[in-house]
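In the block that follows, a single chain appears as structure tokens, in the form predicted on its own.
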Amino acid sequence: MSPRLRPEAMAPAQAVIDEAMARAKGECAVLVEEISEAEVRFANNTMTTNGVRRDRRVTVVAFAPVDGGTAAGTARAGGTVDIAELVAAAEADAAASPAAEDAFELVEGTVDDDYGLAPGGTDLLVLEGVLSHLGGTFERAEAAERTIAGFAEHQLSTTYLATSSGVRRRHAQGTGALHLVARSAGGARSTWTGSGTADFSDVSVDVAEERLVRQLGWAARRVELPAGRYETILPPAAMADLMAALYFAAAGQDAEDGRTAFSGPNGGTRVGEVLAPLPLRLWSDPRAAGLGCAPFLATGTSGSDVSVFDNGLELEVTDWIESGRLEHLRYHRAGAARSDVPATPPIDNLVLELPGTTQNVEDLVAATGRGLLLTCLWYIREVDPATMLQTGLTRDGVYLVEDGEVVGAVNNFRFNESPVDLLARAVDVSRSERTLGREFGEWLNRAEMPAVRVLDFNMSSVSPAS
């Protein structure tokens, strides 16, 4: 951590935002994110590296009268910022850019109980239970001439946001992850698991080593299998991804222009369609336990579905999909008036359920005749907007099951499939748990997935990644 960085360096956060106020010739929205990062890292059986970092973000957002409406400009610094120098930055991009598509009146001030108080922090003692049970994972996995690999981190991130307007906001929010991957001796055989967390009390390195055992000698057996639609079970981990890309997509404005999968005729949207026959609730709520976050919108920059005029706007339980029919999209105020629709800006979680069910992945692997299991979805990439199609590869870990049993491990995939066209093809869906995407799970950290059976996914073809 760089001397400038240093916390009893830098003024508070709530001195930086008065300053800005204060320097502002109009109307703003100032955001201070104070990041606070522990993280360890390891590779055969052994720790490598381990680190504390500490940082600042401060974005000013001006508003500014221009011809035909209200201009927004910003302007964003980190560590030790010239606050003076940034409000002058923000105010001149505004006072270049044109009318702002998604101006609204600012939200009205809502101050919080906590706004005063100093930033929290995070130190290497909150991986400390981590830690302490990874020595005996090592020692076992040397006895087993297996290696193990991965790295754990925790962020605390403490966001001020003030308006003009009077808002006062503070929000404190810790997202932890941890990766392993086991490899047998020589590498031919690997797997992987993930763990989204706030605080590392809820993740258990003894119940990983389990997982990663047990997979580890499914593909003691060795089977080749060609490309093609296999029945397959994706666990939530693979969910996770792929309702990551949807939610991703599932903007209003864009649906209404006709570029995503969402949009329906004459500049329409799907809202109101059924996506899936299965009665599944797709849905965020900041309150959500377990999986809490941020109830207020703080955003510095605008786009089709969110907008720096909404900052300080509270966030509430929104329904995405409800009982398989698609009932929200994403808009911001500016957008959701145009459209004669509720405003439902974006929030940092996500849960996939079937309600009522109590199924776990062992049962779906025991109601499978034959079909594959996978571990986790990498490299996603979008093929085609307009049906969310997505192709990406299977890794460390494919099961072939046979009569309701893992009988052996096969060769990875790529695959095409869109994740609207997976929820219309479920056949059977488990409980949700919390759970870590591989691919978007830095994004989407806070999500609850089931694992969900489909007859017809599309291996499009045989890969040669591990």
Contents of the next structure:
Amino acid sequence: MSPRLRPEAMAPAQAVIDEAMARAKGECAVLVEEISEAEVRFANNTMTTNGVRRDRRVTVVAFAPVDGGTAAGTARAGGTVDIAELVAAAEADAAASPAAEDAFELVEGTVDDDYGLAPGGTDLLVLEGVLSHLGGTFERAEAAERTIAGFAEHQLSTTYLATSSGVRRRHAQGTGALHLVARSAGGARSTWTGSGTADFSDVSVDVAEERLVRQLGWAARRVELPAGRYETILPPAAMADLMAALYFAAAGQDAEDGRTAFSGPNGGTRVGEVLAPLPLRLWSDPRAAGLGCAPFLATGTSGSDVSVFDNGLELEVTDWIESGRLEHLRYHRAGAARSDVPATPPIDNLVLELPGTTQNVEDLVAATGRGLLLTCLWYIREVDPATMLQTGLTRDGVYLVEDGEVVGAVNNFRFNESPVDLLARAVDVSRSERTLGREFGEWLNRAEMPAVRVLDFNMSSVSPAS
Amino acid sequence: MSHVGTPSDIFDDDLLAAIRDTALTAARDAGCSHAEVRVERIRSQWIRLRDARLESAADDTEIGVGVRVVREGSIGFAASVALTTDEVRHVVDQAVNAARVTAFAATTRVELAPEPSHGEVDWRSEYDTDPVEVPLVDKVELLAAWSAGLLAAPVISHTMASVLAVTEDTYFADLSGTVATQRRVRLHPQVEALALDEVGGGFETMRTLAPPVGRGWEYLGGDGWDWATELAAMPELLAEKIAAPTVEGGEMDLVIDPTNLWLTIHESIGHATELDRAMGYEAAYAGTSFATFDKLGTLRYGSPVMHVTGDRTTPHGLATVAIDHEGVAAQSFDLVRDGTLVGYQLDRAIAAATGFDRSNGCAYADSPLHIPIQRMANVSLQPAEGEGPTTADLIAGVRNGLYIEGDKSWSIDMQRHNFQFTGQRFFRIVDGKLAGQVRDVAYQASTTEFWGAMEAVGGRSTYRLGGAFNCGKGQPGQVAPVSHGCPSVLVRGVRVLNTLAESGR
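For comparison with the form predicted on its own, kindly provide the form predicted together with its partner chain.
Entire complex below, previous chain first.
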């Protein structure tokens, strides 16, 4: 049973919404996010920091008729909010703003059955399983002269969204992550494992520890390799980060402006173009099994692909890439209408898959004559938006595969690669599994990815980091 | 009856005193050897214009109370957005409980290095006009005018203009008796122009080099940066860039402007000299450091002209403050002297664990709901003694190289050895003179080799403060603002890459 938030501390979310609605002079959207979090951090075989918190954010979006259309203004505040002040601030911003480029009729009302329910909470009890195993993990690490560092966090967030057009939505979700790093004495060898989870019921420190021990064992033999292009197996965690970079860069308006790798000639986009010879599918679905996320749009801020006017919009399964072909870019309704495409705003999960494949990561390793198996990627940054070239590092374990077996660990590398190009060059793809990107998992926790083999991954230089 | 607080009266003295007394008394009663309570209100405003039209604007007020305790050698932290004395009592209970339950798995006791009471402190950063108080319409008009000016140039197809303004109010009190009320104001304005390459396809962008600063709205009026001159020069510079030849990679000498170098300092010195990293406490996330503690006083970090300091005192610096989030007074200290590693950035726990008498004041939490951790001071490379050498003097010393302005892409490995940076503008240097821009440049190096190859630093006339709002560290992730001062420098024999070739094109 999950703990309750102390109801006496603040007025209920629904009451806050009702008051804001009553005070608003015109059309508006009100978003209340109730967030409860607990986390523990550890390093050098001991506990370091921790935290338990209760957060609440109230966002009021006011819409106002202005010269040439409708303007929007947003004010957000945390905690026990002065609603009158917040509504007035949002309305003042709307009145002071020019007509919004993304103005659109507000979404028709839908009322969720559970709208009236109170928010759930979380606390350190959710991490009891992790905490109770860590003591033993630290003891075994000490005995084996390795050090463990890591982090376990759990968040329970409940979103309440209401609009003056009758929308009353509620969505509750749990988001958790476990990271574990093991380093040999002196730090010459290191390895990592990470998992994303909704409630920690599917996370085992013992299983993670076994994996760390196995991977550290692989590093008993050390092989130095120079920079160059290598046959490389990118594991699901690495693909999660590379596909997140691609997904974040998939705004349709930006492509039409000519500023992304998805830009086509003459203000067009590359939608419809085959990006990958394999029939890969990259998709998001708020109802995807095990990856569930908010099935409606809720935002306080407009951007090139999300709009405050779209609050309450039903989110549907969206194929970004289908059968290797670029199918959709990210659009809010106003942008989609201008470009005569369906509205496909961002959704908070991402799956890459090769339909029908049955092989796993081990099968990819077994089928490799000589190549590299990575653990994860780190410090990934865009170098050139025109090609979507990303730079970054391999981190915590690069393994040498020979004749289908891991035979040792290699130094780390800096890579320069474009995720779009990688999809085009993928020669082998495993079935997809729930994973956590080391770099972007913080922003895109819900991901299912395959391992992917490419023949010529660009390791630009050697990194002596270990 | 419990006191109730809302954003408009967070700095009501009675409420703060009630929260402080409730928190510290409850923590003392629970047997805590240390406790600190922090109430914060962080107001921010984000505005972005696309092609001179407002795309997004949002006002935000973050508010809350956080309590950190040390009890029987174990740390606990809890926080809430509800500012009532009842809730604060509950928060202390949660923090004490967190210290208790994590103690079962702990193998080491946490101690904090001592810090005397600083009594009552009232401080605010140097600014004239609180940017959050400036009407939205004035801000939008200014950015729209700047954008329209750029869009009038035929070469420019699109613009993006944004400002992030933050006013951070902090009330801090601890068991030793320090009670600090502080306000910090900061601004990050940016304007980017995009030109389409009609000949070769593709595009190029150019962004203003103006840094984020600890100043008020007067910064956009020209106090601390010459916006008019910078914006006026952008169309021609961008036209030259889009027509520029692609770079021929190889080893060459670099003259690096402070507008680019600050980020190289941030990544390869700032993070590498954080002692919690060097001791392995960030191994799971931000990473460790090649500059391990056993090398203090001996590691050759760079050439003899390299003198790097850390401080939380520089006027307009983004990390500047009077009292840090652990109650430690702001200080200034050496990190690298004559090319040798001589110091680290510390918080109280890491100072105590490594035998320092005192923290040098580098604790920060980005929110009242987050625990303070060691974060970066303003880490700065000191210029040469006199006004010179000038940037032109440094360029004159290069036969074949590049002069680099403005930061763009950045990446460095988890021990801070191998880095790669791009920039906003790259000018070829031929026989001591600038010879036009080139495109598609990245420079790649290893930290100690790079700084070891630094032949000269510019004089005081070349010194500028750069910085960032978004330095990431810790789990859960926290972002911190930080400034870095530096002169122009000359570095010999750096590996320059062609980014098109890197992408296999």
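Model, not experiment: these values are computed from the prediction. Residue numbers count along the first chain shown, from 1. Rigid core (definition): largest C-alpha set, two forms, superposition within 1.5 Å.
Core-superposed comparison between the two forms: the Cα of residue 348 travels less than 2 Å. Positional change of residue 143 between the two forms reaches 2 Å or more at the C-alpha, relative to the superposed core. For residue 63, the Cα coordinates differ by under 2 angstroms between the two forms after the core has been superposed.
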